[in-house]
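Have a look below at one chain only, the form predicted on its own, in structure tokens format.
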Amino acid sequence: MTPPTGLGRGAAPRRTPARAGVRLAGAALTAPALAMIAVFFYVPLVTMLWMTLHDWPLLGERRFVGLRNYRDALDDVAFRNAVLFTFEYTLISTPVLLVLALALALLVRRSGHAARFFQGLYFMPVVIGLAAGSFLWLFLFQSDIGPVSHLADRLGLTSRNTDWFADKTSALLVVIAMVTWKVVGLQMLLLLAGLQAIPAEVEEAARVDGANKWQTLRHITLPLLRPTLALVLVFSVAGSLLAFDQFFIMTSGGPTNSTITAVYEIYRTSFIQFKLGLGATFSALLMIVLVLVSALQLYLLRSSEPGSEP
């Protein structure tokens, strides 16, 4: 018996008007998102890369210079110092955030009203804007009028007129404390979601086998939490490499330009010195670092999948 036309083995599915309509509706729904991505990501990205090949003043004639901006960027002492300080800030703030967020997540992991109360309490600073938080902590540590200066004076640690932002180390520690207060609640929430995804039976089986709390955490909880830890780690590193607002507001790069980050130097070069081509080159180099960090994230997430090689 001859099968009907279009229903035989290997025959292509017939395109019906209804299926074509679904495809058109899908294309129409995704078109606005694709247009926004193109306008707000790809066009600025291509423009930035084009600017790196030019001597691009804010006013005046633009001149093609090839790769000269990249050579100047690598020889720029101020940019190198800013990159080194950014790495220093990242290396200090990232472990502090990760360890504190994990400790808080373990503390509020239990069910009950008290745990939910502290979850909200720790998460509350996240809803405050970074600029608002920076101004708040700038006031807290102001000499003569800041509450922290008054408290330190009463405890005999420092005098009331101590300028916490006159020294690089104290200024950096104050900024890291502010960022930790602002961000640790979000990282705690991410890690808490990862902890709640771990089956309780696994940890109970470890305790039945005689493992204490530390052994259960080290050999059971942390390995199963590795994908979430990798995600939080990459978020933290990327955020630290892009640090700008907190240093712009709280230290203004001081003292003696010792707390200028890579993004802060891009701002100074582009909008104070009006060297837009060189500033775009700094941005391109920083983008390469962020791409490498994202690649590391993908590697860590892939290696944490069951059955994959570490």
Contents of the next structure:
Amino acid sequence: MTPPTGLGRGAAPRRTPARAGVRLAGAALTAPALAMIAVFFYVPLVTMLWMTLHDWPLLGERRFVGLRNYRDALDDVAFRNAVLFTFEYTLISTPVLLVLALALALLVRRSGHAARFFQGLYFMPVVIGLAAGSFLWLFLFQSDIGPVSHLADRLGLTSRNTDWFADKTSALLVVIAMVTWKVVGLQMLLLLAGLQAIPAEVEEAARVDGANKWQTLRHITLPLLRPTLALVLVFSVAGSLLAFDQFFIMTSGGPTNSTITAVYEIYRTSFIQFKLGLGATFSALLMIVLVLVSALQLYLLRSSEPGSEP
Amino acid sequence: MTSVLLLAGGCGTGAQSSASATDATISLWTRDTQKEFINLVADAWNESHDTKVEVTLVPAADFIQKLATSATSGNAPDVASIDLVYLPYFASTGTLEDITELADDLPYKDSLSPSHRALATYNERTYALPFSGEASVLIYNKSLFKAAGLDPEKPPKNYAEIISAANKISDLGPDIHGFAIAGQCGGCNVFEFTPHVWASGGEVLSEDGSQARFDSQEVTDALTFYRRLYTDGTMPAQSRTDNGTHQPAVFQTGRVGMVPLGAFYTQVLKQDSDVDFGVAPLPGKNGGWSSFAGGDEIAVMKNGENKKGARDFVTWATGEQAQKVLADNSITPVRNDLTDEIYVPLDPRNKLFAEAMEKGRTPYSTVEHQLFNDPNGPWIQMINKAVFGGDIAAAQKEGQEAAQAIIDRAPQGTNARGNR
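Next, report the structure of the form predicted in complex with the partner chain; the form predicted on its own has already been given.
Okay, now the whole complex, with that chain kicking things off.
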């Protein structure tokens, strides 16, 4: 991307025809991708921002209202509750996922058929759709008919007709268990790639110096893994902040609207209450939060990268 | 983007108009829950007409969003079969063709379901014709009634009798329950719960839809009645979180004594289960009865391409041939003048559904979806909190405020001609 040193602005017209051809080919090759990004990202983004300035019903007359939607959005109790719940969900699920993914990655790191087998096993749920996984777990935990309810009954934990989704805490735990099962394999794989990029000599040297397994992990492996950990963290947090399917399918926002996420509230505002302008405003606010949270994490990643420290 | 859509739309028009007028098709959208009979209705039309009806089944949960989107993007179908509760909304947004003259010219216009006619009227104009009927009743398991020492030919007639019957049935065993509701399904509970309020002389909305009545005494009584059924342990655990799928399924297993459901469900019961069931009216606190008069209306879309075909089809759909197809498939017809002839003789239990369509009521509101059918909306949240949480007064207060706030932001219209 960076032009070679010595080629200033004035040098460009003196370029050989071959170079111009390469530039043209480059532009031609990137054009389809740029067009796609423009059509599927920038146009919807600008449209969305335009919508936030309007009273925009699903059907009927739209009206320019300036920044009123933003004021309404900040005053909206339902949206505020949804955002708080989304943070709660993110704060619980992120560490669970990260620690479990790291543990699994360390387990399947060794060579051999058994490790490959378990690596495949842990990864398998990743290829199932989130909606399909949600329906599967919804059935598993159904009272009376779900196998988990039967199992819990046999083990004497709860009764067979316990309704797991009737209580916010247990409903949230079931959803987090499903999401963990569904995405921990992918995080494991990313961390595994990070682990394998750590030169074996470094850890060997630590061992030679007398460090035990725990010390090696804490002082050698984890610091070297930090860029990958931060990458996984950004993915994980963004995914949790955008959660929708799992709650829409498994809890329908219940019991008594206690598990409605931010995206769920955007959906409700836009397609249940038909207020597309306000829904777009919620989306814009959520986008700002996502950008801030991701930027913060990337900043932390930058400062922890080897070599960047003062 | 817009030009691409216009181009596509233009091509569609070209292809259609190149065919001769009689060959043109009529596109019909309906909810996928209607699939049992809608294709039979379409077949009946196709056999006797040169134009052909093409049915598109839209998932019920997305129906109004999809229809609204199609209406704005210019890809609207010619005809839409719409749940009657959404008629005021669609009429208020100018999506539907005004068919007042067509409706007034029908020789049997006064025999059409009164609720359907009221819901299809917006500011004195008519925007749809009644199509299919659906009434809510109490469906009960006669075998469980017998086992519990109750007379299966004498279903309960007030709240106290339902509570007593539910308790006796629940006592039959730990897996047997007296009464099941769908506690997280708004649409189910406007259909199943409001009749108790109406039968007791109460309202959930004022006549013109401008005031919510969620905090009325009759609503308190009906919530107290459901709360008692729950605290007595007569409801299965799933009732609290059921979004509408569990309640009919569990009755079908023969382990539930009573469920408030509709005519559509008796068709399912007859086909797929051995349960010996009876139907009874949904009673008020001290007797009387009422029903939710539901079902579909059939409308000509303003942006449709084949208006002439659409008008012919909606007229035909209220005629004897189409209504007989409904009756033969256990769907309640909307023609009171025909029910004794084509519907009631098919099953003695149909008599109640036919009566319920005449006596039944339907809330009229341009924001019915937000108030009642939304699974996270004020109606179902009030019921869920009151019945399973127990603080009925607080739930009603919260529900009333949320409902009134929604109504106050909505366009107002009247359901009766000249009754403002």
